[in-house]
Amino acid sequence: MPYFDHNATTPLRPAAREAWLEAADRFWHNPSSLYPEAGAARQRLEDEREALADLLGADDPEDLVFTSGATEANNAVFAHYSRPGQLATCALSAIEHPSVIGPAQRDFAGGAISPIPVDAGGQIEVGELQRSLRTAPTTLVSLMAANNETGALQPCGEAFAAARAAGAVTHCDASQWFGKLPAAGVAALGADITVGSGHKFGAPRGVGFALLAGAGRDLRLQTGGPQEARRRAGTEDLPAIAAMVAALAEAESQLADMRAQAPLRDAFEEQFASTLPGAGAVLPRGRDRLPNTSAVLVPRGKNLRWLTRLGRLGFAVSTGSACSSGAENGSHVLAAMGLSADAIKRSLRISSGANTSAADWDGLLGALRCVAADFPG
């Protein structure tokens, strides 16, 4: 089945699964302990941490904090930075992932939350952000380095300025930028706190990691034992962990088979819409966004019943976010945008990844055009 999904998760890579059977067989001692082949495995585990660091353009490797995804570490920031007994505020952007919103709402409840509204075309306007800085003091900044629906990359490098000028710490979940972008691009958007999940990449489910820098040095995740510099307690898997830099290591390796997925889309989104009358792509060509994502809109019908079509068809898309799948509204993300509930419930989100052929591309073309010409209208 030609898949296009790759923004809600990827297969494991090759890579991935010899690094995890390697690790498992041979590194199977709790880092935490202290005789000799506990010793192997903690000094396994710091190499990881170490390549994962030079990945990434680190400048320390003690900054990685190993988790089990984006949405621990997510949780952990807005629990830190919610400050108990206190009045703290935090800005995020209208079009941040569940992941965030949730403990946002939940941690910031007595507090503030000030959101950051987005354009036509997906991106945060920085102004606004300065505006809603300069109103009130301001504990955590939080913005997501690209868009899981639209694929609208974020001011981030503007944006988290301003808000370091302020005085507070800065949060970015980039987890849609690793395999997608150059990872060492990450520390240039200048997030205290940076996030990623290892299975959006080709690692295993439940693995992930958070980079620490400035402020954001003195996060706790998790409370317990000394692991992780007592910054997260429990035992590291180690065989996870190793998986996923070697997924992100093979990942960084075809940057440019990524890179090669944008004109294929574009060539993709421009016949989508000059052969369904009422079809079109969401974002404008041109805009700056993930090469490998596009969110359109079909011409008429709703598009669970595309996406149920299109996957007795063969092929695998999505309607937005799998974390928010089943939300009455719809998308959050295209609201914030401004799209009517009507355009919201005729989008689909298409994710490639960097072996999707153009074949796969015609194919879904294709296939559209037979699940269009079974709606009325």
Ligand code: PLP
Given for the second form:
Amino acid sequence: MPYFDHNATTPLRPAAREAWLEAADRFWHNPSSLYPEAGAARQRLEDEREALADLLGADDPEDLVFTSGATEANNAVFAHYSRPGQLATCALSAIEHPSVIGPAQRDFAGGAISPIPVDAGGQIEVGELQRSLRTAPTTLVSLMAANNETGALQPCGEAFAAARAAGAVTHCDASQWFGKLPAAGVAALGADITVGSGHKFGAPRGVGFALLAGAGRDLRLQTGGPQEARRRAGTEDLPAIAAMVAALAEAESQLADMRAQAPLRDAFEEQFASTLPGAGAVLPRGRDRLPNTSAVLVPRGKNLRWLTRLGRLGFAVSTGSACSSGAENGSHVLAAMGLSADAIKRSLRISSGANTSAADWDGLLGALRCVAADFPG
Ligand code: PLP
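Switching conditions: you have the form predicted on its own, so give me the form predicted together with this ligand.
Whole complex next, starting from this chain.
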């Protein structure tokens, strides 16, 4: 089945599978135990940390904490920096993932959240962030690197520099960046805490990492045992970690193929808009975005009905974030960009992988045309 939902999750990469099985067979002892086999598992864990630091261009492997994924890390960030009993304010964009918005609302209750608006192209307005930083002392600024629904890249460098100058800790959910753009590029974004999720780039689900720098080095994710230098308690899932590092290495070696998705996606969007009256892409051509992502509006009918029909024709797409696919009011991301409720109901998210072929894109176009015939205009 041509799979166009890579922003939701990705298939397990062969290199990840191999690393996973090897580590599960050979290094199943608890890395915190004290006999030689456990020592070997500890050594392997630290080797993986070093390999990941190299891929990320991080100076010190000790700045990496392994997690169960982005949701855990995002929750921990807000729990940590909300400092119970103190006056704390956070600023976050209106288009963050629910795993950021939910914890922000939970931990910074009482109106201490400054939502930063986005423009019609889905990018935050840095001027608005600067205004907000001048108005209220801000503890934490949270901004995703790339949006999961539109692929829009965010002006993180500029935003984080402004946040740092105002004394705020900066947090970047970079879940959608890794595997699609060079991993070392996130360091250039300059966040104190950068979060990644393995299953977005070919690792199994349930493993991720947080890269800590500057003020972010204070972050404590879970309390309990002394694992991860006391920053994240819980026995490390070494096979999953080994698989994640292998997956990222393989994804990095395939970035040229991923880049080649952009012209295929652009051609698809052009033909989609020109052959189906009323249909079109949400973002204008040339907008800074992930090479694999296309948010489109179908000409008529509800997106869920299109999704079901496309599924029957063998094409997997989504109506937006998989995490909010049950949400009643549709996409908060598209709403923040100013799309009408009617347009949002007609939105589909299409996200390809490095191996998606021109024939797959053509097939999707044909399937959309075929479905359109079901919805007389
Ligand atoms: N943040 C973003 C931007 C995402 O796209 C996702 C996945 O949908 C998550 C966080 C959640 O990641 P995880 O599944 O690792 O908890």
